[in-house]
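First, one chain by itself: the form predicted alone, in C-alpha cells.
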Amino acid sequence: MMRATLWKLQARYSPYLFVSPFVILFCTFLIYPLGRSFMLGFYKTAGPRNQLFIGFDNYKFLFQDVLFWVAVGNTTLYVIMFLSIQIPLSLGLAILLNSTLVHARSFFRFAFFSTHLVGQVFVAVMFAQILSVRGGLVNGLLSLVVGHTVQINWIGDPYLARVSLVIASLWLSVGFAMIYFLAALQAVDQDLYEAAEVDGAGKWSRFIHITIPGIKPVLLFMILVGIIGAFQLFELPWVLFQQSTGPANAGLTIVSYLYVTAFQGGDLGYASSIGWMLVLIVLMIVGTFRVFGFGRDV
C-alpha cells in the first residue's frame, strides 16, 4: 500500500521536480527583475534604498529629456547608416562567395565570418588604436599616400565619430549577416536561373525576379535583427569613445544613456522608465513589420 502510495506520488510530481530549477532560474533571473524594474519606473531613487512614489512623472519627464532625444536621434541615425551598408556589402559578398569563379571559397567564408567571433569590446579596442590620431594606422596609410603627415581625428570629432562608430559595427557584422544569405542563396532552386537565362533574362533581371523573391524571409529577418540589435547598442560606443558618451555626445546611444543615468547618476527609476520605453520602440518596430505584412515572411 505504501509503495503503491509513493509511485502515484512519483509519477504525479515527479516533472514538476524537473522542471523547478529551470522555472526557479527563470523567475528569479527574469520574471523578477522585469517586474521590479516596471516598478521602479515609478519611482524618484538616489541608489537602491531611498526611492520616493511619483507615478508616470518619469515618463513625463522623459517626453522633454533632451539628452533622451539625443540618444534616440543618435541610435536612429546609426540605423539607417548600418543597415544601408550592410545589408549590400553581406549580400555582394554572399553572391561573391557563392559564385563558383572563386577559389577557396571555405577559406574566405571562414575569414569574413570570424570577424564576428571576437566580440565588440576587442573591436571597440582594436578600432581606438586603428584610429588613433596619432600612430593609427589609418592615418599612417593616409600620411603614406598624400606624401605628408595626416592627423585626422576620427574619434573626437563629433561628425567623424559617428563613421567611425559605424565603421566598426561593419567590421564585426557584415560577415555574420553573409553567412545568412549565403544559406538562403544556396537554397534558391537553381532551375528557375537556367529557365530565365533560356528565356533570355540578364544578370540583373534575374537577381530581381529571382534571387531577392527567394531570400526574401532572410532579407528581412537580416533587416529586423539588424534594427533590434542597433538599438541595443552600447559596449562598442561605450569603450570605443573610452567609457564616455562620445565628442559632443555623439556616442550617445539609448542605452549608454540609461547606463548612465542608473549607475553613473544613481537614478535607477529614471532608467527603469528608458529601459521600458526602449523596450516599446522595440515592440513598435516589430508590430511595423506585423501590419505591413513582413511577419508573415520572417
Contents of the next structure:
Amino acid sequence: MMRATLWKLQARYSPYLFVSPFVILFCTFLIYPLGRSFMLGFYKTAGPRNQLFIGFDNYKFLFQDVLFWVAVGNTTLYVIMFLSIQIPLSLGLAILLNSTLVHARSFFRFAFFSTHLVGQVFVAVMFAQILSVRGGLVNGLLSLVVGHTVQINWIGDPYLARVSLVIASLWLSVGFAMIYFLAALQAVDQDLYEAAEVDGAGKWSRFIHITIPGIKPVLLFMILVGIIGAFQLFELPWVLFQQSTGPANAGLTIVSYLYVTAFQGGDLGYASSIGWMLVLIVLMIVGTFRVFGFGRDV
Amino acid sequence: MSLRVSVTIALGEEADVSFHLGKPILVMIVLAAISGLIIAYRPAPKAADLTVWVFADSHARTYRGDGTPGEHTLVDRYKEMTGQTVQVKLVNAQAINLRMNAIFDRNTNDGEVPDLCEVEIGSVGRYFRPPLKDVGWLPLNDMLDKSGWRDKIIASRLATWSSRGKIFGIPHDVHPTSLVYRADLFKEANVDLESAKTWPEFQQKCLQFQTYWREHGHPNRRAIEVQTASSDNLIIMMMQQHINPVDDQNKVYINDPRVAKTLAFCVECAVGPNAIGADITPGPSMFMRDLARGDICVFFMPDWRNGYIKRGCPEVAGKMRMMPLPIFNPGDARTASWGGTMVGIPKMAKDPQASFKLAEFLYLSKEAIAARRKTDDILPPVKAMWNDPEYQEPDPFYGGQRVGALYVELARELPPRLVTPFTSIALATLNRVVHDAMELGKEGHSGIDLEQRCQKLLDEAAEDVHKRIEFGKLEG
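Following the display of the form predicted alone, present the structure of the form predicted in complex with the partner chain.
Below: every chain and molecule of the assembly, starting with the one above.
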C-alpha cells in the first residue's frame, strides 16, 4: 500500500522535478543577474566588492556622457543604414529566387543563406582582410577599374569604418532575412495574383497591393528583430576594429561601451546603467511600433 | 537484437506500475546517472604545485618550451631547483581580466586562483580603482626590498605597476621605443635620416625622401607610420616630453600647451603639403606587409615589435637601420615606452612567498632572461643584465648595427609611464581628439592657427576627462 502511494506521489511530482533544472538555471543565470544588474545601476562600483549607493547618479551622468552619446549616435546610424539596405535587398533577392525564371534556385538560396552560418567573428576577420588599405581585395579591384593604385582606408577612416561595418553586416545577414521573405512569399495566395492580372494590374501594382500586404507580418517582424539585433551590435565591430572601439570611436556601439566600461574600466555599476538604458531605448522603439499600429500583426 | 528495457516494476502481487513518463525518458535518466558517476569518480589530473597564467604565447613558450622532445625548459629547471612543479597556462588577456575580477570578488582561494598572473599594461589601471586595501594584487614592496630587487629593477618601470606608493607587479620588460627604417630605400634617395635630431628636422628629411620616390615612380610611398585616428604615436611623443596623460594624483595633463604643439605637428605630418606619413594597414602584424613592400618605410619600434618584424618580415633582413626617436626640445628623452607586462601575486594565492620565488626565477633570473632571448628581443628590467655582452653584438637584420646596445642606451633615459584607473579614459578621449585635429588639418588649418584649435580641442577633452575622474572616484 505504502509503495503504491509513493508511486502516485512520483507520478504527480516528477514533472516538477524534471522542469526544476531549467527553472533553477533560468533563475540563476537570467532572473538573478537581471535583478542584480538593475540594482547595480544605482551603485558606483570599483570591482564587484566596492560599492557605493548613489541613487540615480549613474543615469544622470549618462545624459552628459559624450562617449555614451557617441555610442548611441553610432548605433542609431548603423541601425538606419543597415535596415534601409538589408530589408529591400533581402526582399528583392527573395522575389528573384522565388521566380520560376531563375535556374538552380535551391543552390542560390543556399549560397545566399550560407553566409549566415559562419558567424560574426569569422566575417569580421575576413572583411578586415578584404577591406585592407593596401593589398585588400576591394582596393585591388578598384585599382584595376580606375587604372591606378587606390588606397582607400576602409577600416582606418572613421567615416568609411562605419560604411565597412554596414557592408560586413549586410553580407552576413541578407541571406538570413531572404529566407524569411521567401517563406512569406510562398504563403501568398497565387489566386490573388491571377485575379489581379486578369483585372489588368501591372507588376508594380501587384507588388504593392498583393505582395506587400501578404508578407506584411513577416516584413514587420524582420524590421523589429533587425532593430533589436542591430542595437545589440558588439562582436562584429569589436573584432573588425581589432578589439577596440575603432578609429576615433567610430566603432563604439552601446554594447561595446558597456563592455569597455564594465570589463576594461571595472565600473559594473555604470555599465549596468548603460545596459538598462539600452533596454529602455529598445522598448521605446518597440512601443512606438505598437502605438502606430505597425506591430499588431507581428 | 532490439534493445528492450523492462520498465515494468512488480510491486508484490498488488499491481504492476510502469514508469509513467515512458521508456525514452527512463533511458535518458539511466544514461545521465551513469555519465554523472563516471565523471564524478574519474581520476583527477594531478595539480601542479604552482600555476602561472600568461596571456602571450611567446611568454608561455619561454617558460614551458615549445614541446620539442628532450627540451629542458625553465619549468623543468625550477623543479630541479626547488622540487616544485609549475603549470604555465596560456589564457586570453581579456579572459584573464574577467577571471581575476571574479577571483578578487570571491576573495577566497577555492583552488582556481593562480599563484602568479601576468597583466598587460592596458588592463592594469582598472585593478587600481578600489581603495588601496581592496586592490586584489599583493603589494610587493617588502618582498622587493628584502630581496634587493627594488634597486636592481629600473625605477621608471616599477612606477608603471604602482599605485599610491604600493608596487603591485614585477615588470617583465622595459619596452624602449626607437625608429626603424628601410635603410636601402633612404640610401637610394640619398637621405641621411639619422642626422635628424629633432622632429621638425626629421619631417624635412622625410619630405626629401618622398619627393625622390615620387619622381622615381612611387607616388604612394610614405615615409613614416602616422596614426590619424588613434593616439599611440601622440602618447609616445608626450612621454618623450615627460608628460603622462594622467598622473598618480589624477591630475590631467592632456591639455598641456606642449601637447597641443605636438598634436599640431602630428596633424601636419599626416595631412597637408608637409605630410610625411600614412596609417599602417590595420590588422594584426599587417604593418609588416607595408614595410616589406616599402609602402611605409619608418616605424616606431618598441623591442617587442622588433621580434615580430624579424620573424614575419625576413625579406628586409640586412636592409634595416634603427635610430633613437628625434626630440622636440632639449631635455626630452629620445625614447618612450610602448606596451608592457607585469606579473602579480593575487592576495589570496596559497603561498605568496613561493609565488614570489617563482616570479624571481621566471622574470629576473639570468637563466630566464637567456631563455627569453631565444624567443624575442625584449630587454629585461634588471639594469645589471644590460651589461651582458650579448647586447653589444652586431645584428645582421640591421646590417650589423648593434641594436641591443642602442635599446640599452635608450632604456637608461626612459621616462616613467604612469598608469591609473583613468588612463584608459584619457587615451580613449585622445583618440577622438586626434581624429578631430586631423579633420582640422584636412580643412586647411596649419601653423599657429592649427595649434590654437588643437589647444581648444584638448581643453574640452581635458574637461571631459576631469569630469569622468571626479564621477568615477570612489575615494575622496
